[in-house]
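The chain below stands alone, shown as structure tokens; this is the form predicted on its own.
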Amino acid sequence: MTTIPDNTPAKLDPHEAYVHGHHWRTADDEASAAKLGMWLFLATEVLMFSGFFCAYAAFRMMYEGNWVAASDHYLDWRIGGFNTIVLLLSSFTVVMAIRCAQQNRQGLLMFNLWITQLCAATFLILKVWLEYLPKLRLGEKPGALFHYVPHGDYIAGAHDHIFLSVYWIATATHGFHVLVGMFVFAWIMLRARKRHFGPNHYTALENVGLYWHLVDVIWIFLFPLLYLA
């Protein structure tokens, strides 16, 4: 019968055995460069969404009365408010996931990632089910596609189609970023199951968290501008 010597080294988890790339001096240098790259990417995202905010500001000043009436009629602040809470919760669970990786609490790490995915899915489902589909059915579409079917006492304004154009483009682009985040988190969860993240290495998890926080911050601006105008 073969016995294993007591001094045989135990198998290390991937995060414990992680070695930085050969072209980096240290693991800290590698992590810093990865964060810098992510911040540069996020800067381009901010520049893209800033165009939507500039369009919003310009049209809001040009058609203020019509803009406010369109916001009150076409959008329900309760839906937007609930989705805001959902995204804020997801940001909290992302932070907790990173903290769990730092503390090597693998079970709680996966739990928080699952909650994050659930929040993202809830956001998209509510957006499509309660907003996009009813708007498509009633003709509340952007630009030249606008063919409003009157319901209730509201009379469509001359510039409602412009408000809806800003709404659709801004929220659909944001929703696409939420969807991309779900796919990226799925990749992170696969790696987390293999114990790739722990006190010695969690750079990818942290960078995805930065992306997700930006997605949430953009929505925090979109919600009051569109729903509470």
The other form holds:
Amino acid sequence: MTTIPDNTPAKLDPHEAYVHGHHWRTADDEASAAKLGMWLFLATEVLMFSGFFCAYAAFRMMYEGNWVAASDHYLDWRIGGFNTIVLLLSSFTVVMAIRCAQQNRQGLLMFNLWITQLCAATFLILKVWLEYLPKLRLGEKPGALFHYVPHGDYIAGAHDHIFLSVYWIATATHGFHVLVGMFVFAWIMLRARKRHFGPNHYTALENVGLYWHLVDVIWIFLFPLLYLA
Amino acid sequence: MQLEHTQDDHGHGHVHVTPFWPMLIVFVTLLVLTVTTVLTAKFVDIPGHGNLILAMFIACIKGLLVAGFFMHLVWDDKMNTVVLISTLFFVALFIGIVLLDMGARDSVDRIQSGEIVAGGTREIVRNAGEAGHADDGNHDAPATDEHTTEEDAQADESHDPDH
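Show the form predicted in complex with its partner chain, please, because up to now only the form predicted on its own has appeared in this conversation.
Whole complex next, starting from this chain.
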């Protein structure tokens, strides 16, 4: 059986010389189209999270006093603040990873990606061990699951469970995005190790970076709203 | 802030290399703004919703910095910015109109305002609306709403002759 030689550039080995898809005029066109697609996806992400922000705004409007007291009691701004800094640092290392790809500094590229992964892991570990697990133990759960175990001199407000509903759904969805980001960055690191990214082609790295920055921006808004209400 | 901006954005294989120092400055600015947010929220008491507005203002600046520099919008194809702005327009529409409704219920029809109660009926809402606002926005008094729930329970019984 004779095989027809497959000359489509998309099937070429991407390790050494990436060739853009034949249906694109230039590599720039391809990269910017991929980026536009990523931005459209990010638009859907923003709209999804806007539901949580809307719930926050509406319920805070209804139960302002209870809301602020609940934020003060249930959440520790030090954990949230530290996690904010961790996420900002990871965003910066992603920016630097892209810079390294553009300059073909492969070692430093991997180093930056490792720092990013470390930051993401730190964020999630702090979130689960210092927030989620103690909250589950103390019955500080969302909505109907709320079963407050009195401790200290705090008297539970009538609408604490609504605050905790918004807290749980918003931070858990955000945390899930961080987790997904770790997996996607693991994929990026595998590709980076095979030297898939260089000055001529780093589309995937750049687009995953965009996703990561969006996760960071959402946390930038969640942190003051939830922890510093 | 000097940016290494390439004029030739349409050149083939000519990429805008992400500059180091401007990005570091943006990163440090983001850290400073984070600290500012925490300090103003914890140690400065601005009357009304001042603290919330200030915190959101700072968060918007941080978001703009991340989107503009980290997400490269400043140097990118402007179409990406169009996507972002139109998204934010719809977010504003979404939250704005919901808040408009929440805030204006009282002035249109008092009957429709009041507490949201689990398993609530229209009678509960009517009763709560006539009782006025249980929550007056007092930051120091978290639990002022219980009596409304009790009234609701009584109202539920008295308005339910069928069962």
